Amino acid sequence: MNQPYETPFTASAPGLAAATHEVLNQAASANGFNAFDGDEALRELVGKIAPWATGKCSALGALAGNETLQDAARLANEFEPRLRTHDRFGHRTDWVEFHPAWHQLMAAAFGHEVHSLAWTTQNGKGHFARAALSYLWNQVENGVGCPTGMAYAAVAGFTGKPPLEAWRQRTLAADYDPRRLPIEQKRAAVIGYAMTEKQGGSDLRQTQTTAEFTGSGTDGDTYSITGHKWFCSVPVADGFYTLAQTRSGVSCLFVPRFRPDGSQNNFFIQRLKDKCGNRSNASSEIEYRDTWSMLVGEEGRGIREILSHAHLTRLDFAVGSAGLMRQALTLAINHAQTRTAFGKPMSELPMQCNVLADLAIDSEAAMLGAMRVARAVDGMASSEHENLLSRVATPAMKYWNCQRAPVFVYECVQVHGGNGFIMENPVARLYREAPLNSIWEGSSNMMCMDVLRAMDKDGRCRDALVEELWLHRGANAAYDRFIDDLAGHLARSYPHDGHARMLVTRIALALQAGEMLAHGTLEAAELFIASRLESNGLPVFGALPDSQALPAIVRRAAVIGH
């Protein structure tokens, strides 16, 4: 008689089993904490500029070391947006269905007027207080960092237009309304943007959609859009505004989802793009047929229009690059303090502590960078110094802090080792995230095309920089000789021969240096200094100059457990 297969794992497996798989020496996890409360250096720079908003950037912290938001953020990441172009019966929808942990974060972010802020508050330093939440809520979900900024520059467009004040303040309201309706019926409003065309990426003066005038009334000239747009996101917004060939040129658009009578706009969805990375976000290809639209602006001036909005997104991806690279950090050194190497946690180990502190500098001074430029943009309107540094600053910063994120999340990956690169770990989320800021709103090549272009057109705006950079003389030796020499190089004709990123990448890192001497510690500063603009600086992370502060600099930048 045959006797049935018995596994050898009978009454002793359970034991066994749970033997062999104790979980020893894995990282704590990176919960339960404030990313404002624990944030020195943020905490501290809010606190002598904008003490009014510690309060607001708290609350939006606390959401940075949520357990539940952290998983909303993994599953609206895991669970992709779906294109639904049609509905069971066959109607045309042009909708994409998202999984409720988007419409959760997107709550909470327009809830903790992530995107609006700068605007409704009516004490000083707006921009400021608002770049602060941006820079927060970066540290919790990037995807819908892209519908943040995107309200919070389209709220440029609407102001002092009588046609889309409804519009303006449905994008201001801080509320999340998902519901497909016209915008009288709406609690609050997403804004999207559709400029790009295959055949010009970048050149926004090769577009090619056109639209012809079909009247004027109580919206304003309203004109009739046909054309493909090769990049929308968020297309389930209830608005965008968008490029098209006009009589006079290339005008700027506004593109509503509902036409005035209530009927469903021609606003088609092709396909959604699938992405490397921001993949909780939907990004689309659209086509216009016969669209309704309101000029936005003066005709034919369409490009000088958008710029205006893209000075304020160019800003907030200075921002998000810099929240994403603290974000980063975070999960870094929360990983190299709670796993033990060769007897001793991680982050105490010389090398390691080394490469940290290098880290924890980095992304300080990306954030005060950012910040700076945000405080240029609350002066924008009062101060000439403000107006013509933030035209040099914004994109040099973008440019810069965009740039580093890649390469400094590859080397928060490294200190996670295998663990780091498994899409369970959040770091592995935001390597795949890191590179795309530097695409959205100009690539790295046009940042330092605009800051040429800037100094340029008005010799102004390079002396506001240099001045700026004037401001911290005699505070380092080193600083003086950089920004000494920096200042000849821009006092002499430059010519446009390739050499841009050198030079912008100097401005950039003169900006941060300052600032970090203002703002930061002294031996974070001179680090800082030693290690980047003197010329035996080494393109390495973990190569700081022997240093006893390393270690306090670590233990400065360790949101968890503060």
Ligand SMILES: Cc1cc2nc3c(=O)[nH]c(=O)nc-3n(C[C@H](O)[C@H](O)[C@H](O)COP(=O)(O)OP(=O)(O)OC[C@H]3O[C@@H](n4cnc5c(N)ncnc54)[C@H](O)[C@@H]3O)c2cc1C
Contents of the next structure:
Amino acid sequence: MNQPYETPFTASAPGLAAATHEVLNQAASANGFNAFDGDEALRELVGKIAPWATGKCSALGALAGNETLQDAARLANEFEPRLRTHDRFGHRTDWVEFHPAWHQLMAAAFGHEVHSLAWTTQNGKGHFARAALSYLWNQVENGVGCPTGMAYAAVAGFTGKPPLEAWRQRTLAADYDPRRLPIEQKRAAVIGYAMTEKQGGSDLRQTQTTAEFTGSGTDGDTYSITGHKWFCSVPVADGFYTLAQTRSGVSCLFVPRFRPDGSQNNFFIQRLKDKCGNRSNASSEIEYRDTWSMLVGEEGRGIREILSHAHLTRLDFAVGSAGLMRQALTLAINHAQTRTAFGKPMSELPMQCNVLADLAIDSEAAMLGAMRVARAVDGMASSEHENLLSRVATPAMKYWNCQRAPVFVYECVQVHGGNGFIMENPVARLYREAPLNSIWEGSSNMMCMDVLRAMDKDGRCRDALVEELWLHRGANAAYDRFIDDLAGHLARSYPHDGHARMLVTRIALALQAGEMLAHGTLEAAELFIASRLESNGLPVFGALPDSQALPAIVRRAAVIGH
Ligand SMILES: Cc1cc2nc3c(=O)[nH]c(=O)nc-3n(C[C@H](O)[C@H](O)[C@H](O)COP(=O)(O)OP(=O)(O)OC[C@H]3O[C@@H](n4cnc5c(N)ncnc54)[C@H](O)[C@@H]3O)c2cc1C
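Next up, can you give the form predicted together with the ligand of this protein, since the form predicted alone came first?
Expanding to the full complex; the earlier chain stays at the top.
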């Protein structure tokens, strides 16, 4: 569903001349570009792996540079969602009102299949192609990345469960239908997840909410839920996966907004969270009281069910953080190329050039690492190697990209100087957004523990990881030394939890380096290896070794042509 986007407000339209001075040397506005067509690294990768997706990526990439959508992103974050618990007659509505810009963004993302392409394409490499869309969408507006990511993962829970077939179909629609109606009357569905309670989000075994069995029928086994959730994003969704204690332990249930008889279900929004970032998106606290729900999967195996969906959201946040970094980089390069200092474009000042080149290789490595995980997810069903690799590489890349994004964006803010710290500059919004992905869908520590757990439980996961790293052996001596050392370390023993972060950081960097050798330019791959694997210290950005290649690396990473 491609829509024309018109520009009601154009920043580039002529403004009034300032009375006291001429406005000089402000950076050019970053719009009118295509985040796919202009991104050599991504374009080349999609061309190799899923060339059929090029047109879809290009259509979505145009939105990142579209001034109207950029303005919609600003408006949706400035005019925040408002809770409406009741209508004016006193009936409970438990609804949230949004600025029209939010709906415009949702329609654009869902219309461009950011949530669904993995499941609907017949062309193969669907998870990879969808990941490319998500990477591009995360350069438009991150708040909407939450509902698209949840809808993507939700399909895994609907598939093969006949009572949930209508939900599967509507979740897959390339459409957005924000009406508050029972699912049968809607063209498309939005899905939420409500797991986290006050007493703990990482340790879901602590779930206090309870569910009582009420019967079996065409909706499968049904339950009545009572309790609360401390975090529930997108509380206007049509249905929610949730966790509750049943007679057999923590179970996964699905709560539709309306009961099968068409009456409103007991889904009470207590208040909206006042968040550091992600302000366009509503996140809430909710309560259930005798709430109608359907069992998903086996009773008592709810955490296992949810984790099978989380595998996909974790991939999506590895991709999402890479996209966020890419947007920050695009803004930083644009700024530095179009503002001068000391007689030169700032991008040509040697130290700034080193910073930008360093950011560029980090961004490319983040994208390539995340897209490698997406390919592993595509191969999970047909290849043992891909299946085993994905169990280690997904949490490793979720950890590392999400961990890296805040410090990366901080550096991009610095490139902008004072302008970067002002909220009307999109890079300031990215700075507030960047830490979130390392918290939800499995925090950094939980991801590191997951990597250890996967290798502890099944030694073949470790073997698949080492095999993967060995594929790129022989191209760079420092890379070879690093992976030999890492493989030796993995063969001897794993650290206990207390030291997992360093090991998982090394695993993530090795995976990224391998992908840089396979798909990046030789100069960028060598610099990545020299500065990340050899130095063993991850110094500050801007500490790349001397190289003639730095200006060319910055130019290759510039999405906007000047
Ligand atoms: C904006 C926003 C929106 C959200 N939306 C949703 C939503 O829609 N649905 C939903 O269910 N949840 C949602 N969440 C909640 C999110 O998933 C949780 O915050 C997250 O899972 C962490 O749980 P917690 O906050 O209880 O932290 P805790 O579990 O208390 O963890 C705190 C810290 O301790 C660390 N830690 C915990 N256990 C260990 C361990 N064994 N070893 C080492 N370190 C450990 C964690 O890594 C973390 O750094 C949202 C959160 C935010 C901020």
